[in-house]
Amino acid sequence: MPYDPSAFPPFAVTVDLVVLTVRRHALCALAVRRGEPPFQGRWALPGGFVRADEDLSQAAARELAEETGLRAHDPSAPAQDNGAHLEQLATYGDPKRDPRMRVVSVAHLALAPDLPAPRAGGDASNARWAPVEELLQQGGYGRDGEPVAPLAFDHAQILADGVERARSKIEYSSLATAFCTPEFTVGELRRVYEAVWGVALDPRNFHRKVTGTPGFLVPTGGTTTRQGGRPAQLFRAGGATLLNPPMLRPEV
């Protein structure tokens, strides 16, 4: 029989973004307050509908630029100024996840160094960086005395999946450097691991591991005193994408 498009119900495709950064030594995610129904007034992840003339990666990159002012870069290439690591996370398709209609979301994970205060865009009335532990607490999230409520849609699950992806990938890949500026110290990189994993790490053991892992870090020849104390050696990300041996996450 000939194919009949009308025999299948229409549905929409969206991209939702788990945008992570480290601020004040805490792993934070970008959250937006919805300005329109459904879930008006609730906090959610940034995102939007995929346009008819763009593919999924283009839609995710567009939403990232609109929400943060960042452009995505190829994680296998040297980091660009004002660029962010962007990768596809997972697909979420529960028929009841959006009360408006059948909506399938292709979530993406974005990582970038300490970012400035965000600006609200699209149907968002407000935007802020919030510690992921607060966004994922069992009772929901609220700020400044507002009622506590879960994140809109299934965004709590998407956020939890994105955080776990980041926590696991920095064990065996150089992804942790995506949270750093192009030149960074070992101490700054250690604080990234501590923030993402939520544990304290021994500075000497960490220094020995990261500087002894082939291709992980490359000395720039410069130093900095921005951390206070003695001048600290500056590094940049090396060419290795996989770490051997891996940086194993401590058990907590």
Contents of the next structure:
Protein chains: 2
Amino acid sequence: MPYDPSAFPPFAVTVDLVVLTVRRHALCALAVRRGEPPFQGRWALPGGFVRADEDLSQAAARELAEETGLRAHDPSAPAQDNGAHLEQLATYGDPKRDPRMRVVSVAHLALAPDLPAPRAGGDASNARWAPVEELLQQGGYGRDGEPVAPLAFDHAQILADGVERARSKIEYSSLATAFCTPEFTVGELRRVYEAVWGVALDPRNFHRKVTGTPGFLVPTGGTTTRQGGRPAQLFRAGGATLLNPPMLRPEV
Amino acid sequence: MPYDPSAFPPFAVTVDLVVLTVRRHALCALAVRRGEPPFQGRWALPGGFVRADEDLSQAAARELAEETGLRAHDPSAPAQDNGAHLEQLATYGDPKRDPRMRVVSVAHLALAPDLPAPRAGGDASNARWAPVEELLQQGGYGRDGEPVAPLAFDHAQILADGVERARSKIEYSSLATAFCTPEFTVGELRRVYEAVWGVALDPRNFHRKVTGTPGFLVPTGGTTTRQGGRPAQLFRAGGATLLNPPMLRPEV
DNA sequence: ATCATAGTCGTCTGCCTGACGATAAACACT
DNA sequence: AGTGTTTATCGTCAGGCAGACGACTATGAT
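Now that you have shown the form predicted alone, what about the form predicted in complex with a further copy of the same chain?
Every component of the complex follows; first up is the chain already shown.
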């Protein structure tokens, strides 16, 4: 088949972001309110068009910075620089997923420490951190008793896929540290696992496991008491990215 | 930002396929020879444009059927129907990845049992199964002493990502059975693991592990001697898709 | 002083894995 | 028929790791 510009249909390509964080013991995602049709007024994942000269990961990093102020953590950079972890998630291209035109969306997953209130073009009322459980329940009622509208487009599916990716990836990688501040305690890391998996973990076995895995945690020497109780050692993320043997998610 | 068709650049969207199989104890991928520029005469992954009314997975299944005659195995279908496993891999969108125009390629990964010789539009000389090791070595020499040209476009990267996905996914899922015929022996399954991982596994421990994992293998009652030696029990793939605990890849 | 809270260190038991011996059932020779 | 080769299958044993859980420590609150 020789090259013929008319031989392929034109597509719009966007990036959508699943930005996850842990707030108040719950796994939360960033949602923005749509200002125009379709799905006007409904919550959606942040995202936008890929520009003509942009790589997909660049577009995702740009959108992340615009929505949250976070710099994407370059995977090739040496240490945790308070940037967010960013990785490609999956691509969604159902012909009917956007009623206006043919849009292929390359979803990305970002993991960030707990942040100050989000901003969406400076308008705080149009962006919020919402528990993923709340965003994913269809036709139910939120904490405040108001009916919950499902996310716009196929964003509920995208969010569900992103949450599942995060849940499985913290098993066999050190990615859970991306939810923590640069220095953190074992207890804080345990609460990340508990929030993401939605389970309770034994603090003693968890402590043994993470401190015994080479390269996972590096003690900084300091201690903190910000959780109350006995002061805890502070750690940074070590160089290891793959955990072997992995963390084990308790049976269902 | 109101809807404005001129507000986004048009993209071409393609699907590329990493089709893997195990032949003669080696992990092999399907490669097709390019008939026109760019990269004319070079080997590439099979693929093609997504049509205007097609979903991404439909386009991938169509390309797979066109290149190999394989039907994609519908994940919602109940049993192994000799179709290939097909799943989305990742999306590649570097602005310069195709010198002609802006192309975003949604790569898919297909796993198939050993097949008769491939066909590419009926022309066998333009399609072949090649060991992935051979396709991925840059600037080396193949088995026949001829210099090896790297794959076209960014297809070496895509192939490497697909191989890595397959290698890690057979650890924690029953996906290795997708490389086998509908009925197979424990030894044949073991040779799949050995070819994909490029290691030797202990036959006794492997047998104990796979037969002891609930839902992985279902005995069919028959036996076969096609490998020589003592006749071996035949099995089908069981209903389990996730293996817990996983198969362990030996240390590097 | 006492209590509550959170962190850290140990112990014990059961399960899984890797290493490897032994036996079984076919085929290919001589 | 006997012998060797190949592959399959079962069994044993020691080491390591995970879950359950007891004990002690160091802080702040009352």
